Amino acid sequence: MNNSAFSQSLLDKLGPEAVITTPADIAPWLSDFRGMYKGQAQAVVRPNTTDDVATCIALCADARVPVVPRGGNTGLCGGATPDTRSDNVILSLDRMHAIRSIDTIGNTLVAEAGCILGNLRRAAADVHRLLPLSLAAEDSCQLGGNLSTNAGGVNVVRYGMTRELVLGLEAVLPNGEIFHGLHTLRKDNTGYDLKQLLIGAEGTLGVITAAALRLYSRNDVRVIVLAAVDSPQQALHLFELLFERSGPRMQAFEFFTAECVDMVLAQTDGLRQPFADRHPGYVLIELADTVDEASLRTLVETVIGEALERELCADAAVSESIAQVNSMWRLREEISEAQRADGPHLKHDVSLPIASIPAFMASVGERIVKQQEGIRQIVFGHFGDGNLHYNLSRPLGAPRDFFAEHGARLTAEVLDEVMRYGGSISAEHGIGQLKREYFSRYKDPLDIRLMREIRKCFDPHGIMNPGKIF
């Protein structure tokens, strides 16, 4: 069946309000938001229901037409962008954005995959509950994309990755069958936990259409600490103390270097140096609880006082107002946007054994400097869970296409060192198109073989999100 005939079959089954076939209207759906990848497609399908998703995928399966699931298009690895085959069908669940239920006794939320994450967080807050998944892109990313990449975010140290928040899933498999796993049970030991295969699979095993998520009590009492540190090792000693003293109240422990702050201040209005002196590194710590603010503040001030006495930080400031909380968080949250404004750069989303982070930063820094003088190392991340964003910006004055010539060599230096320390080349952004080569190079061959066999079992004709991961 040619593209025109197949597109007509989609229109016949799903209707013109759900199917886009005009090239000019398809064009905005063909690129990732960073402009790194651009593909082709014969149609964009925007279903209203899970049954419509099943109808679309069944048609594609019968005709061997590739399906590219797409969420909010906030991914950094090209996982939701089609390849250059003209017969691709882009499947967007942006019209499936219903919250099906919120249960404040079982503490669950059931929502469709097209829901914006920030809207879900606000819906939970409205019934005095917390959905802890929190990302910089939460007001544009969609739940389906969060699930498909097993997103992390700033609260992992307390609540875990996305998969740890999921109780059940509904999904459409590559043959058009609906997987009815949308359970809210806390305990279910009836064989394999099939939902976990779909989480983090980047749409290669099927399309997640809805999820049942865990909710937690709202922690409205928040205290933020911004601490200056002389080294990553000092930051980890501070983390050890805070974890010991504050227990589960600590929900974020973010590290960033002085170079990050310099770039944010150069590119962002309304912020200033956090301390009188410039320090090699900074740690932003958020503690939250349901107790009164005075009790939490007393705990924080006691622990930070001990940290200063033991020289586990060089200076520290405790938030006194919501405005100060927001200002402290902006220093961390604006890093990615500041680096984007600075120009083309290399992103490395890696994870490491937490205790190995200081040694890794020292050794990889030496490797980078030997390879290319003047490279600016913009290093930040979720220290509390071992996730480091080891980004590189081009030397000052270098041409904008600097990384076109040097990027592959520098990335290999970084990832070689990650593997030497027993880390992972992807912590929370997935593989997509960006990391396929490195995935094949660094992943254990047995792991890859088993993954390929699982994918073939789910999708024998290879129609689901082709060219991603493998």
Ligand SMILES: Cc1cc2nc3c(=O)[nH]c(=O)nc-3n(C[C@H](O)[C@H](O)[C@H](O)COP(=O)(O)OP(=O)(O)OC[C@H]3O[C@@H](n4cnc5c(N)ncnc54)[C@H](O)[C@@H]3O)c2cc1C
Given for the second form:
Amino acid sequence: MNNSAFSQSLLDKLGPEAVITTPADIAPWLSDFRGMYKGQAQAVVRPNTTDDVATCIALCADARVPVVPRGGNTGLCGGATPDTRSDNVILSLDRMHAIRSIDTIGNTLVAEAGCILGNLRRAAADVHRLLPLSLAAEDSCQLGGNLSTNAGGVNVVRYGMTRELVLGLEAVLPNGEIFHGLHTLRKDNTGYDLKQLLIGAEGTLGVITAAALRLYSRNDVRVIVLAAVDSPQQALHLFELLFERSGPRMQAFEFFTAECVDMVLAQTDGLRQPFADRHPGYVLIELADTVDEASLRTLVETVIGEALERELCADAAVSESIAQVNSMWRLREEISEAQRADGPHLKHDVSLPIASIPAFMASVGERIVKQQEGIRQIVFGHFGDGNLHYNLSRPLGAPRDFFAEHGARLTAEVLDEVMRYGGSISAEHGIGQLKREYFSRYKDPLDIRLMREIRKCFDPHGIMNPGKIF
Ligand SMILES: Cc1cc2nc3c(=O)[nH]c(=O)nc-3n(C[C@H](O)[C@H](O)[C@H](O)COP(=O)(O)OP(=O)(O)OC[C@H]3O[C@@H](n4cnc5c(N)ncnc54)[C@H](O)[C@@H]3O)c2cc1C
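Based on the form predicted on its own presented above, generate the structure block for the form predicted together with the named molecule.
Zooming out: every chain and molecule, the one shown earlier first.
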């Protein structure tokens, strides 16, 4: 069937409000957030029910038409961008944004995949509950994208990755069948946990249409500490102390270097150096509890006092107001945007055993400098999860296309070192198109073989998000 006949069959079955076929209207859907990839598609389909998703996929399966699931398009690996085949269908869940139920006894929230994450967090807060998944893109990304990338974010140190927040899933499989796994059970040991295969699958095993998520008690009392550290080793000891003393109250432990602050201050208005002196690194710690700000504050001040005394940090400030909380967080959250504004750069979202972060940073730093004088290492991330964004910006004055020549070599330096320390080449962003080559280079061949077999079992005709992961 040619493209126009196939698009017509989509229109006939799903109606004009759900199917876009005009090239000018399709154009905005063809590239990724970072502008690294551009593909083609014959149609964008925007169903508003699970049955319509199933109808769309069944049509695609019969005609062997590739389907590219799309959430908020904030993914950083090109996973939601089609390849250059002209027959691709982009399947957007943006019209499926209902919250189906909230249960404050079972502490669950059931929502459709097109819900914006920030809206879900606010809906949970309205009933005095916390949906802990939180990331800087939360007012654009969608639940389906979060599940499909197994997103991390700033609260993983306390609540785990997205995978750990999911109790049940509803999805449409690559043959159009509906997977009815939308349970809210806390315990269910009946064979393989199939939903876990769909989580983190980047749209290669089916389209997630809804999920049941765990809710937690709302932590309205928050205290933030910004600590200056002389080295990653100091940050590590500070992390150990905080973990021992504050237990589960620690819900973020973020790290960034002085170079990150310099870049943020150069690109952003309204922020300033956090301490009188510039320090090699900074740690942002968030502690939260349900009740009693005074005792949380006393605990934090005691621990930080001890940290200063034991020289586990060089300086520290404890937030006194909401405004301070916000500006401390902005220093961390503006880093990605500042680096984007600075120009083309290389992102490496990697993870390591937490205790080896200092040694890793020292040795990879040396390797990079040896390879390329003047390269700017913009290192930040979710330190408490062992997750670093080991990003590189071009030397000052270097041309904008600097990484076209040097990028692959520098990335290999970083990733080789990650593997040497027993880490992972993708901590929370996934593989998409960006890391496909590195995935096949660094992942254990047995893992890849099993993944290929699983993919074939779900999707024998290879229609789901082709060219992603492997
Ligand atoms: C400023 C900024 C900060 C970020 N911070 C973080 C962070 O701290 N932690 C983190 O983990 N990520 C972070 N990200 C990356 C991104 O926000 C996450 O990967 C997010 O989970 C992607 O969601 P999305 O809805 O935008 O998905 P998209 O980009 O649209 O899609 C991502 C992948 O999921 C697939 N997909 C989307 N919806 C579905 C569905 N319903 N069914 C099946 N497959 C689907 C797509 O095909 C694609 O492969 C950040 C991004 C930005 C721009």
